[in-house]
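Okay, so here's just one chain, in structure tokens, the form predicted alone.
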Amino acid sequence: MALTVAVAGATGYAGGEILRLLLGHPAYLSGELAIGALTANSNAGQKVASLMPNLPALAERAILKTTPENLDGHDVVFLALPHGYSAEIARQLPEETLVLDCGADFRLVDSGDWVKYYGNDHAGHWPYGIPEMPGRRELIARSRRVAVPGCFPTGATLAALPALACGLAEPDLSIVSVTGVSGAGKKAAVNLLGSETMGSLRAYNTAGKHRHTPEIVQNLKQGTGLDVRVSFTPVLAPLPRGILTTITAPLREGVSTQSAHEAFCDYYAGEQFVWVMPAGGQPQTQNVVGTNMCHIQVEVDEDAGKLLVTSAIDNLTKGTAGAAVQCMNIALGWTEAAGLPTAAVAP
């Protein structure tokens, strides 16, 4: 019997991304996997067809409304939801389902953190999705419940471990990510517009106001052990995808960009999601549309003494729906990277 997946948030950007990603799973294809419920809040009673025309496999599937019961019975319950709409419905779904959630409900540890910055109550933790993080996988595959990172922190806290695992740089990060409007979601507004964003950089929720900002911080304290300072300005650029972050940091002493770009190759050996690039090139945000990798490039400023990182995402895939797949496929013990893209359409 196959195994059956519902997708909560199903027509948003991420949901239609998890869908993308699983019509091409190899247990899609070979029969062992079924894609069950489709569900979404105002666009219930629509079909596929009319919402995510390219997703033709599913055209005439029609969206149900996201309660826990049309949601109930599957094996595995993908919540593509805003923030403060996951916690209620997972808490009425089996404990045995595998429940992936993508949105921010489960990130955050500290719940005094939560409040902060996002004002209601801390619906508690789950083990954190980014599996190329220190024992990641381990927690993952024995978990049933699987909080799936938010795409800034995926992009930043990629090029950031290694800079302070392997000690080349201090504590101390200043971090940019310029973003394209998809991360914002579908919703309708007036400053995620055309003509509003076309032809138009804006910084947004600077000076540690952005919600991603304690999930940055919380993987690189987790990740290292050390007391991580962390500034983190996102920036809003006219691209439908993708996220380049820029690091930098206070470089250590004796750290050169060969001896640098040799500890982050050392790092992710064996990663098959990140890649280190040779030294010379730049990560590019359309070198990794649709696809699950993250490219990292790692130098040294000498004059200004700081280590620079650069990392490229595509925040649908490898940011949100490509992280929540490649937690499925950990969780249920299946081939890490099925499913899951590496190669980039170009040009």
Contents of the next structure:
4 protein chains.
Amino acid sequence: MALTVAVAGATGYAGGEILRLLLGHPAYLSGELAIGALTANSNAGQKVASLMPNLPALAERAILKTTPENLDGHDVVFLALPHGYSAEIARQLPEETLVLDCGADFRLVDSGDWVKYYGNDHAGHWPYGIPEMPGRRELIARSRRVAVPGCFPTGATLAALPALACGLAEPDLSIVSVTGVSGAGKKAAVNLLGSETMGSLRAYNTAGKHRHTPEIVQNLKQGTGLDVRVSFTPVLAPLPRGILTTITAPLREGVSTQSAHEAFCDYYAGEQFVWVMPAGGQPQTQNVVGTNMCHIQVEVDEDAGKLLVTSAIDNLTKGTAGAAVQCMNIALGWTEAAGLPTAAVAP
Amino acid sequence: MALTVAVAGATGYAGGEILRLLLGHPAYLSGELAIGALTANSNAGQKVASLMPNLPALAERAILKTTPENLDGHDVVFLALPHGYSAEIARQLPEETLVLDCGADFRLVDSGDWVKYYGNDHAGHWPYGIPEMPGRRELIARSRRVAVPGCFPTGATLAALPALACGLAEPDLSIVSVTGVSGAGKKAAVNLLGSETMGSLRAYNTAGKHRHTPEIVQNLKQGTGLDVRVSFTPVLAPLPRGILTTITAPLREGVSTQSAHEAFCDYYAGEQFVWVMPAGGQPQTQNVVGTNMCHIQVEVDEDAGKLLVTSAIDNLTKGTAGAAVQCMNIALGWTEAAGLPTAAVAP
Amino acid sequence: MALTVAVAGATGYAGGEILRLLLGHPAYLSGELAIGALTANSNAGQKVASLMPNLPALAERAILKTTPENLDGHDVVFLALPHGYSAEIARQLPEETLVLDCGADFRLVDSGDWVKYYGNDHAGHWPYGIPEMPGRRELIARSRRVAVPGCFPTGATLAALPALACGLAEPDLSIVSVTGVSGAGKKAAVNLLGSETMGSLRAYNTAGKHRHTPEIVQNLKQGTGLDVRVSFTPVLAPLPRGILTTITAPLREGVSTQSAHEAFCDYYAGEQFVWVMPAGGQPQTQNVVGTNMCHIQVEVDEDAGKLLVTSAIDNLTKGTAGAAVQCMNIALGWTEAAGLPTAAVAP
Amino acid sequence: MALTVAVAGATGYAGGEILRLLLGHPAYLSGELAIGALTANSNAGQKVASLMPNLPALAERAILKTTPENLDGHDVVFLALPHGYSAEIARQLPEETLVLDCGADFRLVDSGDWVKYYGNDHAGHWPYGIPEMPGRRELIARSRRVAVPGCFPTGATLAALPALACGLAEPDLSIVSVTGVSGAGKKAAVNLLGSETMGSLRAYNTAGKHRHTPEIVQNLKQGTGLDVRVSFTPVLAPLPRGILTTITAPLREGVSTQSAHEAFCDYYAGEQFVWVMPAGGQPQTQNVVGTNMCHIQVEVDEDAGKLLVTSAIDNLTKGTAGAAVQCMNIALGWTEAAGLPTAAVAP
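Moving on from the form predicted alone, please list the structure of the form predicted in complex with another copy of the chain.
Let us now look at the entire complex, which starts with that chain.
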């Protein structure tokens, strides 16, 4: 009998992307996985046809209210809900249900960080869903609860980890991540209008104010044991999807572009969703759109005394929904890459 | 043993999209279909890694020169070549090879049309690859040669056919198709630069000068037997992919929005890649990006005495590569929808 | 002593564009014109610095509440308010004040049209601010009240008038206007988010439902005396500013591209803000951005039996604020072109 | 009698922007300044109407060949030519002609830098056209030769100078500049096509390879006397115009956001084209489009131990043509701000 999967917050961008991936998942195509309840709040009662016309296969499905009752009885539940709300719902789901939370509620280990950046009570922490981090794949495999990472932390962590773990640079990072607008979600706001975002660039939540800052720091500290300092500056750019991250850090002596490149290649040997590009290439966001890939390049800037790492991800796929499906595959013991595109919709 | 497929002109946008689709095709994933020679001209000798970094699964593959020798020995050959060149290559391929030409060489039946619009000698015509046109699916199934349709003709034909075939409007069409820039291909030209195309709109090849005009007329005449007149105006808009087509035509008496909508729904009943949207919805190109879908809406404008039909396709998928793969599936006797996404990468 | 000008609804896109133009107006630069009250509703109390950082010259100015009292005592008042609200405010302003209403309240002559399209009571009609229409310049010069035209009607009227007035085509027009997103204003709405509008195209308010339809019809009837039928289809495209209008209409016998082009050139001889482009050129919206220009081309499509006219305007300049300033100049007896750019910010 | 001005390289983006500004310059409008020869190479012989339809006021002007003869006899000559070519032409112009070179030939003081980054012989150096740098206004006023700065160096220098000059941060800068595509000029290249640049982000000329790197270092060394290190990473983003620069540098002890902000405000007190935004605001490129402004913000990131400075300019205006006109005004003893917009075409 088929496993059933529910998506809470199905009508937002993360929820929609989870559904897009599930519809192409071999387990769905073969009948092993059935798409169950799709829930939302203000959109409850409407049909997918009017809310997500990009998913005609589900056109006739009605959106239910996000309640524990409607989510009950599924083998897998994806939560794509505002922070605070995930924790509340998750608490009421059976222990044996595989719950993948795309929100922030269970990402941070440190309560102080949580309170400083999110304000409300800390719900705790779950195994963190970047399987490419040391030791995480095993944790995810054993767990029925996964905290899916934030989009910026995914691109930044995958780019920075080898640089620190392999001793290529000092743990004092300047990170600038240029992002498409879908990262801000599907909520009406004047500063996210097409008129305000097309043809314009702006930094926001600068100087440590962005909530993904402590998550990046936590990942790098856990992944390397070092006392890492991070300056994080997100920049909003006129494209729907994609994050290009640039990281500079003081170069360690004796590191060359070639040795750094080799260290990165070795670090990610065997990883299917991280591509350390051939020397000379640079990650470009259009080459990861719709995929679960992270493209990475590393270089040495001798004159400036800096290591430069760049990475590109699709914020909605590897940055959210793709990571969630990857973790689901791991937790269910399926092929990790099942249903996760690596070939991007470009141009 | 696996069937092998070659792609000539693999490094252009159409060729790249064919490869993206093949990499997700169940026959490729199961080993029934193998990707053989990838050929090009000026790019021959380079690797996919540098030419198409959106396809990391093929990164190490080298691009060969486009020659009959390099294409020989494959069961399926996709041609994504400039017009004139397809015909020359096709002539030298074995009869039993399934050849799908994404170029224009074999689309037009009438030599006069060909000479007027393309200038050189007419190569003849092959079964035309819009399976949703009356009688075409059967022709394609029996043929080893398929002329894959142009992008504009696909969106226009699917939108106009039911209007004419069901007698909803006079065969005197005003068609305006707004298109993304990838339709112009991957060739350097000042007027296609980002600076010239972002933030701007312009009509081009107006007043019957666009080469897709006779192809649209031919499809509608063949599909309805009527003496059709078409005014076709393409408009270039700042997006990579997508064609939104609007068609107005003099309304036949007694036709209402409701009766027109029902006629369209009936006409496309059973078609998996045409979605006549629920009344009130309008096709939006982002909802078909990366898919083989055509979304359609039809309405009556009483005051103006016009029928209005709108359609959205992805010019590179249903408009080119998706149609090619769909035709391949039909010609090989496979599931017609295999490997063809219906869920769009939106937003 | 300087004349003073107030702008009601100053923080919206139309209001901001009026201010941009006034700041570059020779009368402002020479001290003959002073910028007085800037008013709004929800934004009242805030400074220009935070609301319109594109206008640093006014950074320290505070926004007042939109009330007749705050607008009183100015020589010129621009109203950039929601429909219904303009009329209410206008009624309370002194007769001798020059009032330019950028809203719809006083555009339509026919009460039936008004009620059908806007729903509430008809406020009446004022001289209509397209000075290039026959006889309008004189009316505007004598009036202290001007109804500034809608953006779509401006592009469509200027393109269609000569075609009908010179007998080049039948008065049965199919108009498709592709528009940037700023036309929808600066109000939060999910379907106007960057994520929903970038990378996508969609028609909206189709089949006669758009409120600018009766305004276009009215202009063409008044300007030609003919019984005009108009099918109007607006299409939303991913750019901030610009409207590209395409018009097809049944061709009158004996009309050639050359004779049509000459008729258009003659019709607009002496007009500074209409450029009938040299034969072979096509209007492109980036070439009018920030200007008060309308670029036009006309062609004959023999095979289709259609006349094709295309035009480009900036919806916020010639389409709204530029027209308003042009009308102010006329009504004040100033040089009509004062402060109105013709050189576009391109690319 | 009017001064005459010639523009060499008039049909490129920099040349076109110079013309746009001149057409709105009060000296042009009053007849004091006449636009003389417009020259180019491959476009010579064509009319402005077909090459730059955004400048209808010059539509009938023909483009001449770029030769010393055609440029001779003008009081002011703007050079917007490829590097190497400027020097060759400049050498042949009379000493008393005011020559403003928008190319790189005379920007760098150090021959070694020149050879390393540009490869050919060093032509020497001219007074450098950022009037806001200490002592430069006076040099420009006395000179008949001005090296107009590069676009990236303008945004980076204006942002970094106060941080270093006021001792707010260590002279060890990580600069990431996100730029629109017009900075790459109007030359056909596949990687600058709309298809390749819309919807995508990529870093390029990374790790010290960009030619603007030594220019930034030179400016900061000259402006502060410090031994400055600069890591510079340009990122290409999907918009026509605009550069958003983010700079991080190790924070000096005792510096707060408030004290840094005050230092910046003091540093630029009296400068008309630099706007240190009110605390809390962030520069946004759309708010400088078409203007000669640089918007700046500065903040302290305590946790990261970094100073963060952000700036926005229009690469074609303050970044090139606006700076050129500003320098012309200074060198001619005119009002420095004449003809230079501060109100941006936004949205």
